[in-house]
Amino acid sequence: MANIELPVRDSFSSKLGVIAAAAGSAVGLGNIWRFPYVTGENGGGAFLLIYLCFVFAIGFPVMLAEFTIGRRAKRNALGSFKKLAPGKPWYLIGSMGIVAAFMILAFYSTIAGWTLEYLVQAFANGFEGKTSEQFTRSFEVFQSGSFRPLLWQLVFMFLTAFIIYKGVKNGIEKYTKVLMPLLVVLIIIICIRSLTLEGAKEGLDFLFRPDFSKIKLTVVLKALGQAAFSLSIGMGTLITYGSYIQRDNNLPVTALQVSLADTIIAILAGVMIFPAVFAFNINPAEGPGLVFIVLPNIFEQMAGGYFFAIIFFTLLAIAALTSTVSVLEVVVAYFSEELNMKRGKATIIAAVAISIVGMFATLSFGPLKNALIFGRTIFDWFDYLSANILLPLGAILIVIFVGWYLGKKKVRDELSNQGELKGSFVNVFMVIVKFIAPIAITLAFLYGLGLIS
């Protein structure tokens, strides 16, 4: 049987493109929507300190492990394991990553669609004159509807598919190199405005002054889980993006730069939100409604709030888009390389399939809210299965694969660019991926399943 000749793979054309794309994958609603409210629920500064430790002690090595797999194999998430471990069941890790990506985008696109709804409301000055009760009610009415939530979800999926359709260099790299700097500029503008509010100092104290009495096992494990969620590890995204990184790129430096970018934006999100929250006497532990209920209320009350609301929901939509692009690419790369589809066809089929499944997640807040499976809605199941099972399990198996199967020699070759760079970091890296990371992520995995508390 003749071998099928694979087409020349697209790749990132510059180091800036790699960092913009990978940081765009990591920087998303996890930083700007999830990080502030999880930090607020877990005591502020103490949580932030533990989170930072986990990002660099665990998240950075796991990210580097995924980059290593992807660049060495030059294949999609499943194909990488098939190439590096032919005839062995390690490819199941890649299968899990593709399923996780499909499932994550199905429900993530729901929330991403909400950002467009609120961006339109901000432009239309829809927040003016509303009370806090009216903000809560309007969010609930929108969330439980059918037409508008589905419309915005499909619009967001179209934007995501449009970028992916264009390819790696002319799509993902081209657009993230514009979107990521714009995102940073918009966040800084909101941060400056937030810091000028009366009472902002209390918000900064809450964020940066650790109260170590708040530290307990649950806080530690939530910080580890947030670090993993924020950096997009375990879902095949970083393996896929790693496969597009050119051979002369310094992988450890790139992974460190992406981790730093992700962390800086998460901290800036805290600086953007907590001073405003405290200035208007809002409980920082408001939960997921912080962004869609509390912040519009704050914008309505502050001078220049109309413009800052537009800026905020623009940056929120950009953050969501750079993430959805990376997640869809996991599925499209698999369709293209393993099922031998042309990229355009693979993009359309993947986007349509995920959109159809995602509709059920979107309708879980409205017409399907009573369609419960063991007490959870479809949206909740997608969230739970991906965040609590597939991602941590994938991350555990990835570090075990790199540490125990791929081996030190191959890892050193990849991280040192075949000996051109110093490989002194490899010994520490191997200890982390062999022993420390599997144990730490397993604890977070068991906590997510409710088996330890």
The other form holds:
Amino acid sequence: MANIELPVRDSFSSKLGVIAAAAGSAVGLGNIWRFPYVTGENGGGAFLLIYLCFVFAIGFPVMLAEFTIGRRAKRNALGSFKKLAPGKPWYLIGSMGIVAAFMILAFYSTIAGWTLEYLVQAFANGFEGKTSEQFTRSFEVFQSGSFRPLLWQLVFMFLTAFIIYKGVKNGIEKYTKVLMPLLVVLIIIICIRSLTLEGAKEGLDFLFRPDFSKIKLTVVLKALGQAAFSLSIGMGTLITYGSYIQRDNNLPVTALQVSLADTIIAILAGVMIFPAVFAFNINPAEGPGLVFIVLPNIFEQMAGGYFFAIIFFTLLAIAALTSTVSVLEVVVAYFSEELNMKRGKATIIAAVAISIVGMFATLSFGPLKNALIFGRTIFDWFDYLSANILLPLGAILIVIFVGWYLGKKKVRDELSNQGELKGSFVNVFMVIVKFIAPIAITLAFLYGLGLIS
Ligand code: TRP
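Could you switch over to the form predicted in complex with ligand TRP, since the one displayed so far is the form predicted on its own?
To see the whole picture, the full complex is given below, headed by that same chain.
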């Protein structure tokens, strides 16, 4: 379908707004829920080290590549490729991104729903007086149910759709600027409590002492997948957000700030969780429930834990919301710009379709627990396929597009704001996007999938 130039395109209003929105997308359940449990399942410190290498050597350049594409084209994730490469099949990267968006939001909204359940429990003082075993037990009972997890998932999808329906600028930009700093302060407070628990050292050792004997080759791909997931790269979220960034924004600086913020919050989440994991004798490889089991334990042991629990789960829900919004925006921008739907209609169709898919993810912890497909539940498949396959694949194609198709001149133009900034970074960036990133991601892929060893 032909691209139609929209009369006025929404955009972020300030530099801080761009950072808040992009960091709002990056910082979410990926940092506080997924990072600790994936690190726990994959051996701790050594995983962290590989993860950090991927974030800065690959993730940050891919983020910059996405911003470059988006700001240059000023279109949605699929339309951007059509505009920059008319008549070429590059737009298929965008199609893949739309599929990834469906899968990610489907399972992400399951966990986001859990945060609401825990928020309500925090209000109702539901954590008081429970033992570690009781926390584990009540989590298992909750997650294996149907009604409450589904209800919360739908509530969460509704909130996400509501914000997207209203447009991004006035909602997200305004709120994230206040809420993200607050989240950091709270995490630090909880970290301090966690670090002063007896036995905290064991948790820190687990997180920071790399034990390379624990590294299997598949771990490399999981670290890459986690880096891509956490930075929101590989599916066009940051192309879409990039298309709302003004001409005078210094893209490399913005991308670096967002990557740093994301990494710091993930590490803080690890410092918050692992000491408590060991202090309360919880298995670090507990899986997706890890945060929901460990945190209530900490709150129960904290002075003022009642209030901290409420504030924390509120912020966790908000961190999740600023991420789900960014995923839904990819689909809605695509529906409205490429399929010429009104924003409202696009939002409703996308949200309903994703919610239906998402219900299967939620039920994978309960009634569909034993509906295994090649050994994985539906939830696990969405998580695995999107993070470990689609995002890395998307990332490879995006850097190849920028490095080999878009080319140095246009990249320099975009990264130097048409020559206003120095752009000394461009040469290094080109080497990374042309060679280093595609080769490194391909290798991680082949090792991870066991195709080479
Ligand atoms: N990065 C977010 C988090 O860590 C999740 C997310 C938002 C995302 N947009 C994305 C992940 C796009 C992959 C791709 O919670």
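The model shown is predicted, which means the values in this text are computed figures rather than measured ones. Rigid core here is just the name for the largest C-alpha set that superposes within 1.5 Å across the two forms. Positions refer to the first chain, counted from 1.
In the core-superposed comparison between the two forms, the C-alpha atom of Phe127 has shifted by less than 2 angstroms. After superposition on the rigid core, the Cα of Ser386 moves by less than 2 Å between the two forms.
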